[in-house]
Amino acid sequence: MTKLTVTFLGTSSAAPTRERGLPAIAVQREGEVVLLDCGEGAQRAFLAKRIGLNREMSVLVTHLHGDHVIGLLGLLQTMSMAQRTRALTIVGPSRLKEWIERTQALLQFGLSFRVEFLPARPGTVVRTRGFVVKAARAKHSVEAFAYMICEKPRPGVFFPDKAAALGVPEGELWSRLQRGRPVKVGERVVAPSDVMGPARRGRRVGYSGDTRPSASLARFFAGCDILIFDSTFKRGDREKALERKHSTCTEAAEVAKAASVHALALTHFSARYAGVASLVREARRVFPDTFAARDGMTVEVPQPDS
């Protein structure tokens, strides 16, 4: 079974704490990395978690606030110093490209690899080897986007009896069929659909970035396997959440419940709170399958039942 993991590299909000760095999350599958935001210190967290700097990678930036993007410059420079050769895809608000290019010119550093910048917009924004990434508008104080990382559909269930009945010998030809490739047996071509059930949906990871909750986001995240949502404030600090265009832990749980997600990860915690256990308790009253993300935590996303 192919593992799909989510590693929380930074889980604080605008200010880091002793325990929490600034926002960054790595989604990994078969050597491929999708990085969600890149706050200051992300490259050090990369090294601590042994995430290679030359891997197939896409970076998804939700919005142009410093705590979500300043670490990107350091990461790019470190990748180049490590002689990265693979192209890197960056998705984000349209002015992100201008910010990177101007700062790169001012600091006078070049790159050893090509960067492909794709402006974020509602709908599908990028297709990678293992994922289709979709975006939706978030509700924050600046232009902001939420993302859904959708694993490409898995092959259907393989039926050995059907393959044997069609004269396909066990071994390499069975493997080719399971990988979605037709095989030839004598004069007959056997298609994967002849010996396999319908394709099964892949896993889905949703990420809100900074946002107020909304019905449109609940629809966007419908049915995802894990939802990572802005939980900057406790329920009692809702006025601050309204003023600063963030969400409370309870509001995050309400979105998770409306979207019928499988699990909710609270993150982006305000540095004003010494601990977050009370935020988790508040959220669980609305959506029981809730946990608090912490720096360095890795969660494996299970395969869907169907």
Contents of the next structure:
There are 2 protein chains.
Amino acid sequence: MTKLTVTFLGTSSAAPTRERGLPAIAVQREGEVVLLDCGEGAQRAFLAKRIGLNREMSVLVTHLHGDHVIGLLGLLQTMSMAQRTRALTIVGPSRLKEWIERTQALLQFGLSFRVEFLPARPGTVVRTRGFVVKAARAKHSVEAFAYMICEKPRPGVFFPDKAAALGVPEGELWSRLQRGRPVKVGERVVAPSDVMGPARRGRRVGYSGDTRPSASLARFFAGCDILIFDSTFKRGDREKALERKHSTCTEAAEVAKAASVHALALTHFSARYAGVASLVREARRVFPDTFAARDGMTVEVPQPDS
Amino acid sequence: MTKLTVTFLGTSSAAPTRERGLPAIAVQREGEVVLLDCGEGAQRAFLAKRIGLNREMSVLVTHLHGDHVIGLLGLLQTMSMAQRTRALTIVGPSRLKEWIERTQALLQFGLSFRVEFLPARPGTVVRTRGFVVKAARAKHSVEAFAYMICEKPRPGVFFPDKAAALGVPEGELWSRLQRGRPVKVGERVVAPSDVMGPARRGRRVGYSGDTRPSASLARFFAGCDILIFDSTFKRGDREKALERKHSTCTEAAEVAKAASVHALALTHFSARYAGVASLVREARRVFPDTFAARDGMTVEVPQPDS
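Got the form predicted alone; any chance of the form predicted in complex with another copy of the chain too?
Below is the entire complex, every chain and molecule, led by the chain shown above.
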């Protein structure tokens, strides 16, 4: 079974603390990385978690606030010094490209690899080897996007007994069926559905970025396996959440509940709180399958049916 | 005795390692901070070393390579979020101002305090409460400066016995003499030199930034108390040092020796070396009073006469 993991590289909000770095989250599957935001310090978190600098990678930027993007500059430079060769895809608000290119010109650094900038907009923003990534508008103080990283559907279970019973010899023809293509045995055509179970849906990781909660985000995140949601404030600090266009832990839980997700990860905690146990307690009153992200934590996204 | 300290916040070169962050060094005296370069991660090192965000502060930037300046963006933003009120002085190559202002515009962040940008150029670049800062040209692949942070001369030792013998009553008149001003006692004028030893020279911290060694830098750093010098490479990797316009540990030691400094701190180590003990050994063959900087290390700059 292919592992799909989420690693939290930075879990603070606007300012870092001694324990929490600025926002960055790595979703990994079969060597491929989807990086969600890239706050200052992300490249050192890559080192600590041994995420290679030449991996097949896409970066999804939610919005152009410094705490979510400044780490990109050092990451790009260090990738270049490490002689990265693979192209890097960056999805984000369109002025991100302008900022990176201006910075490159002023700080005089070239890159050893190609960067493909794709503008974020509602709908499918990029298809990678393992994922289809969708975006939706978030509600923040500047243009902002939420993302859903959808693992591509995986083929159904293959039944060797059925294939043998239909006279398909083991080897190349089995592989072809497993890849979803029909084969001919003598005069007879055997379809993949004759020897395989139904296709299994891919797993889905949702990420809100900085946002107020909304019914449209709950629809966007419907049924996802892990929802990572803005939880900057405690329930009692809702006024601050309203003013700064963030969410409270309780509001994150309400979105998770409305979206019927499988698990909720709280992150982007305000530096004002010494600990976050009370935020988790408050959220669990609304949505029990809640946990608090912490820097360096890796969670495996479970099978949809398990 | 006023303490003057040097705290190494980041001691790697172009790319960070698990143990070493990007270049940043804090010189501190009586609450005032002079920050030498500001690589990514400096703001978290401030937190770890409990350096306040509203301190009287000057930032001296040696050159506009990303590893020496990217940390400024997050530091400025976090200072603003902490409601910094004091003006901040930044000395560096003139395009630094352009880069910061462009970034502010694109990432939409204002500052709660005034920034005074001063262009780096050979000679005295800024006078602060406690220091006079001088700059000299360094030899790197882009315009680069070395800095000398000179503590202002301190008044000589005050002798209470002499003041009493001359009939100066303790209190306001003693303070005035200690501040270097003459006082009148009856018909007689008492000069500071009547009751105090000679003025003591201030302590000096030299910082090379990224550079090849040179005779002019050795003259610039003459007699400084601690010289912090580019030591990117081992002696055996001199070809790489030449090509990339850095110094080897041995070349750093040769500058320290020619400049008759009191102590040499090696820093800016290439990530290629797992440890730096051999760089210190090689440097000590030329200049014995050498040590290797490491992240989080604080050294006190000793009295010139001790």
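Here the structure is a predicted model, which is why all the values come from computation and not from measurement. Definition used throughout: the rigid core is the maximal C-alpha set that superposes within 1.5 Å between two forms. Residue numbers count along the first chain shown, from 1.
Once both forms are fitted on their core, the CA shift for Arg114 between the two forms remains under 2 Å.
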